[in-house]
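Single chain ahead, written as structure tokens, the form predicted on its own.
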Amino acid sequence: MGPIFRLTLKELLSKKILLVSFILTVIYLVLYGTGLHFINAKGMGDMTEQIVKLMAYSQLISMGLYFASFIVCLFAVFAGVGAISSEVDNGVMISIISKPVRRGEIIVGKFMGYAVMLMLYSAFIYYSIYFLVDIMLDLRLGGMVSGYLLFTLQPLVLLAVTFWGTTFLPTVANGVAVFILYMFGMIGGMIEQIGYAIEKTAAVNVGIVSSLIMPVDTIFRQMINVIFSQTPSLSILNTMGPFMSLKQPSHWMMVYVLIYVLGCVFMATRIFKAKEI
């Protein structure tokens, strides 16, 4: 499995995908921090101007988060969608397999290569936003450690889908399956969230059934809490605005998850080693 997980780091650290999104993550920095820069409200002085004030940052930080959640997301993505298919494709994995080396662990190998990348991508992202809020707005956010590892939980769940998709499905259909179920999760977390908002149960349950296929957006509201609720300025807000929530997620729901993960490399590591290459 060292070795394996080793030839992934080597390989992804040689990929123009890993360049190409860096330089595109620092232009979205930078417009980031321009905005906030420009948006500062320093001048406002009385109560309601300072609440008008709060309201307007929570929204900046929280729209921030979510754009920066769906950088990392597409990353895990189009990074691992021919993690397995592609090499197959190519005859690369002929010459692997021949090797003393078992199936199982090519998988995990590969799947922790890819964790190592997307969480060192994560952390990057992340605490450019907090201190970027923190330089341009003069706002300490709490959560600066459990919101990393919820934050860097969001691609880990769509790399964890990509592998197992990339065991029997083609590198595009693959990308195409795994991208169409990340808005699908995402969209239905939104229609929850309104569901709440309207007090109608038929589409609390649309979001919640759709939270269990694709978790991805129960973690990035839980995020939000978990961030909103350590900075006392912005505590109560955190059901506020269309990337708040207005229901915490259960702390099962977090455990799922990591099931979640955990029963997708179970499974691409199942079909794999019945595969026939």
Contents of the next structure:
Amino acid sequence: MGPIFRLTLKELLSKKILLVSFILTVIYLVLYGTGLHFINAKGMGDMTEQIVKLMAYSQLISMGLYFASFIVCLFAVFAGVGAISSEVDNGVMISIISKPVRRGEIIVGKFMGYAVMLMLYSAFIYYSIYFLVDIMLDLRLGGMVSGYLLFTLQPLVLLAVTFWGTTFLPTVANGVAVFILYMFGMIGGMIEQIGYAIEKTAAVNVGIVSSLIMPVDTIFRQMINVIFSQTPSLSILNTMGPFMSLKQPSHWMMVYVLIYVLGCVFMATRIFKAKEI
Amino acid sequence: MPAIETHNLTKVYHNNAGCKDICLSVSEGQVFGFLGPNGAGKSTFVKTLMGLLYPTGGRAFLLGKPLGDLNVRHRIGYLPELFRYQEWMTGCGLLEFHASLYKMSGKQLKMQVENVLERVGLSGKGKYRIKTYSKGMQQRLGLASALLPNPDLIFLDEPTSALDPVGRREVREIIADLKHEGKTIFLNSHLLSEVEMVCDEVAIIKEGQVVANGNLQELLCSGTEVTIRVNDIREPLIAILRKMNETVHLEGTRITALIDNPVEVPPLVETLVEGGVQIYEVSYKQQSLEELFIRFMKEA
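Following the display of the form predicted on its own, present the structure of the form predicted in complex with the partner chain.
In what comes next, the whole complex appears, and the chain from above leads the way.
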């Protein structure tokens, strides 16, 4: 598994997708930081203005993290979409499988390689936003570690699903399927939040079902809860706006997510073991 | 212990193509040729032995171990027909990666990579990216990868398809060296002239089934053509000759026949002499592998 893991890291570093993603991420962070700079309302006077300022900050921070999550999740999909299928199609996999290496080791080694790269990329984005907020808004956010762990769990979930798909779907079909699934989870999450706001159980249930199928949105809501609850000035504002969470997800949901990730990797391993090349 | 042993090994696809009931035994130290037309099942057979495909019937053993044994692959090298490698890697980088899959490491790994690159004629080219390699160079790289573990058994699937005549000769020399070292080589090839030059035994496959199998020289002798040039001969005498050997054929004053053994010739000559025919010449022509191959394709 070690050689496969190391090769995967080297391959990702050599690919243009990483460079392009990094450049576009920097552009995003520059724009976001610029926005934060001009929104900064230092020296606002009375209590009402302070509350308005904090409400604006909370929306900006949650929005920034939402689109940062979107970026890193898309990277997970596009990077991993052909991890197995493209190498099977172009014949590269033949020379690997015929060696004394278990097929399961190939899947796990590649997944670990992609996962490490995603975690590093997630760390770059997350802590850039974290420190931009600190510098531009003079606001030290909570959840420095716990928030990051939840932030990076999102692309790992998508990576796991993508890996499952790449063992039996062609590359493009896998990308389309995972992307649609991701959108499904996002929209379901928004419906769930609206359901909580207007107290409609059916809408809430739709969201719950969608989060069981694709839990990325739930992880995001949990992350926002954790960050805001650990930021004293923002702790009462974590239920306001489209990117917030009206109800904190259960801790058992996080256990489910971990089982979900492991389950997808396990299924990928099972399918690949039986696959004829 | 045979290096390769198959008992009714079968791999059939949904459209009934593939290989069926293949029974082969390849002794250690042999160069074994596996021949067949396009779509006969040659690559399917090799891929089944290498674990890329799963058999639908039968059994097989490689170096005494059943199919699927992972440890025995440390002693097996494989050059696939479709040789594709990560283009972003250098030649050395690829071989180091493959060597690490064989659990090689450190100095041994680096030395062996240099050795195999030199052996296949890519010395000095290992530092360049594979995407700059020609097809022939990539095939040589594949051969180098197959030789990395110093294997006891090597599968070569069309090993010279992308090489020029000089390259083909070099590969033949490598095969001869490997045989001299006691390695067993299983060679899939369309190039019958090459198989004829290097192989000890061959099997011919058609539509998934083996139609001929044995020592190459014995198979070639089995179809030796004898030509007898005479002055004149009548049909009744030809009919007598045909009762002795049904392949007797008359073209003007030349009588030809296929024989399995030279001892079949004197009775034919005696019959002609007793029939009053004057004999000017008796000559032999051993069939080539191509003629043998075509004969089996027509017969089967």
